[in-house]
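Coming up is one lone chain in structure tokens, specifically the form predicted on its own.
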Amino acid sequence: MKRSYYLFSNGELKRRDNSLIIKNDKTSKYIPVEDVNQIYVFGEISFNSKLTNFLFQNNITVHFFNYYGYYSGSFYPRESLLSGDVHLKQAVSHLNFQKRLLIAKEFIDSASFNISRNLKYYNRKEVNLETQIKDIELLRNKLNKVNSIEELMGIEGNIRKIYYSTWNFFINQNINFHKREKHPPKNWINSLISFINSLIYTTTLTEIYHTHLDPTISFLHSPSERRFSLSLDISEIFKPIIGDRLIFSLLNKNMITHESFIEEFNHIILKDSSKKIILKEFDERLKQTIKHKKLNKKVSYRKLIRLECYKLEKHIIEEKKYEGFKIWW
């Protein structure tokens, strides 16, 4: 099975015969190209056109993070699974407002269901979250009545506001977390969420690449230059299931604490050692399998994301109505 590689050291990434090699003054490490699904670059890495062509040929995406650990962008190889039919119908589904709204609602309905499921799990563990769960369900009941993307995102924002307000109750650390803040995150929990959300986003982008979907044509978020907005859309569904549950686990096991961060120039950033802990756990989580009730076989969390892309593609070509993924266990 192909896997992700995380590069923290500074150096040069090169092609050597039919392998990749990462070199610096101290060491050289070979990476068999057939083993690579995607590459995350956290250090200062230089490479040449010979390498980029090699990455193109092998359909390998590369995601870059800046010094502060924030996602900067991706090297996205030329589409290898081009489909003019899917591209046109995806564009039509975006331009037809009713079609766009239908898909966007499905993203938020599924994401909010998965959020509610997380809270019900902790509610069973002697933390009383009945009021918050009820408030979220009331908001979810309004989703089918919205008539605009803005209204939909407004409800989604209110659901997340309630959701985040509960974290102080079931995380076994004094996190003092009250609201989501970005650009830059104002405290260490926000910094942690931003980092893990960027991992969900980039993983989703890599999975989209292996389908016929165009990652720049979205339905919930507005398409704009220099971003893969469909990845933002699909990520919403998996943030509660993969990202948030990983955060709860890391914090409740004290694998990540306030000491895992440093403050620099108004930025609160993860130490490299902490990023490595998170990336290891994130990788393990993506490999975890569940018994898929429709496919009747075990599939990994990473595969669930790919399947979500396939479901959306089938909806776009009018083969089968799209239903967003909702956790059942």
Given for the second form:
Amino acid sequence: MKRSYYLFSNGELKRRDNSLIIKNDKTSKYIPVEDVNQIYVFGEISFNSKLTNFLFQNNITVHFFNYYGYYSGSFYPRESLLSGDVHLKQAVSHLNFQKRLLIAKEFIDSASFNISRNLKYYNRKEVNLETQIKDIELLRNKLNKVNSIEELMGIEGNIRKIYYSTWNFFINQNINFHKREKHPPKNWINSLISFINSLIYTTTLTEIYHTHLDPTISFLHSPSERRFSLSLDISEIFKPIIGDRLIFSLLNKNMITHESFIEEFNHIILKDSSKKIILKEFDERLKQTIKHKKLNKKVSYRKLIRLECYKLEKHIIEEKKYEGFKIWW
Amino acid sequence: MHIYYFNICKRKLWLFSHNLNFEDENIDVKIGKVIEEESYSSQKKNYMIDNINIDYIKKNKTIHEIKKSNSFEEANIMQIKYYLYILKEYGLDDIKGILEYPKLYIRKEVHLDKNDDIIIEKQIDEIYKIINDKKIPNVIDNKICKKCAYYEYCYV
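Please move on to the form predicted in complex with its partner chain, as the form predicted on its own is already shown.
Then the entire complex follows, led off by the chain already shown.
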């Protein structure tokens, strides 16, 4: 199976014959191109057009992160899987308000189901989360009646507020985490969430690239956000299952602590060594497999994201109603 | 390709003709491509005539189609027969088809038989009907699906 490569060192990424090579003063290392699905660039890398053409031929996406560890953008090769049919129908599904709302609801319904599933896991004798779980269920019941995307986002916001408020209870470090803040995150947990969410976002983008969907036409998020907003939509479902669970495990095993960060001006950023720990664990998680009920075979978490795109495609071409992924184990 | 898919799975035909392709990562498809490229490398390859792509042609009036395996032999044969049918439309009616399985060391002669014209024309009609249908054909629920590049899309 193809995999992700994470480049931290500075140097030059080049095409050498039919392979990739990363070179700097000290070392040079070959990367077999057949093995690469996506590349994350954290260091300072220079490259030329010969390389980009080569990456394009091999359908490889490259994600760039800036000095602070924030996602800054992706090299996204020309779409190789184009279907006019799917493209048009995806646009129609966005423009037709009822169609759009139906899909957007499904994203939030699944995401919030997966959130409440996480809480149920931590709801034990010593940590009682019954009230919060109940409150989330009440909010989830309102989803069926919403009539606008704003309302939907409002409910989602409230669910997240409750969700984040519980983290202090079951994380066995003093995280002092009260609310989600971005741009820039002032609390180290916020910084951690931002980093891991960007990994989910970019992985989802790579998976979308291997389908016929247009990553800029979204349903929950507004496409005018000048991002690959469909990737944001689909990420919602997988953030609790892949991202948040990763965060809980990193913190509860003390693999990431307050010491894993450096404070700079008004930024709290992850040390490179911490990023490497996170990426290794993240990669492991994407490779983990579960037995898929419908396909009757083992699929990886990464594949689950791809399958989500397929289900959306099937909905868009009006073959089968989309049902967002809800964790079943 | 349409004739070939028609004889394997009508749903695959529909998806393929709507540019819904899932083959770019399938290992069997990749292997098939390499076999086609690497075998008989001294031959000039890939002749486009009309909408057909003949793998290679020999002077003794044979057209050759290279396949990885004979698990879809019926469909393989129909594909060559369709090529022979098209060539016949151009007035070339003493052409022989050869089905090649380089990895199995098997080759097989294919001729356009008496009733084949009618069968092919009927299949072409049906192909148009399927392609133009707004509705996608159902999954066929066959054991061949497990190895198909479209499996995950069809069964999820």
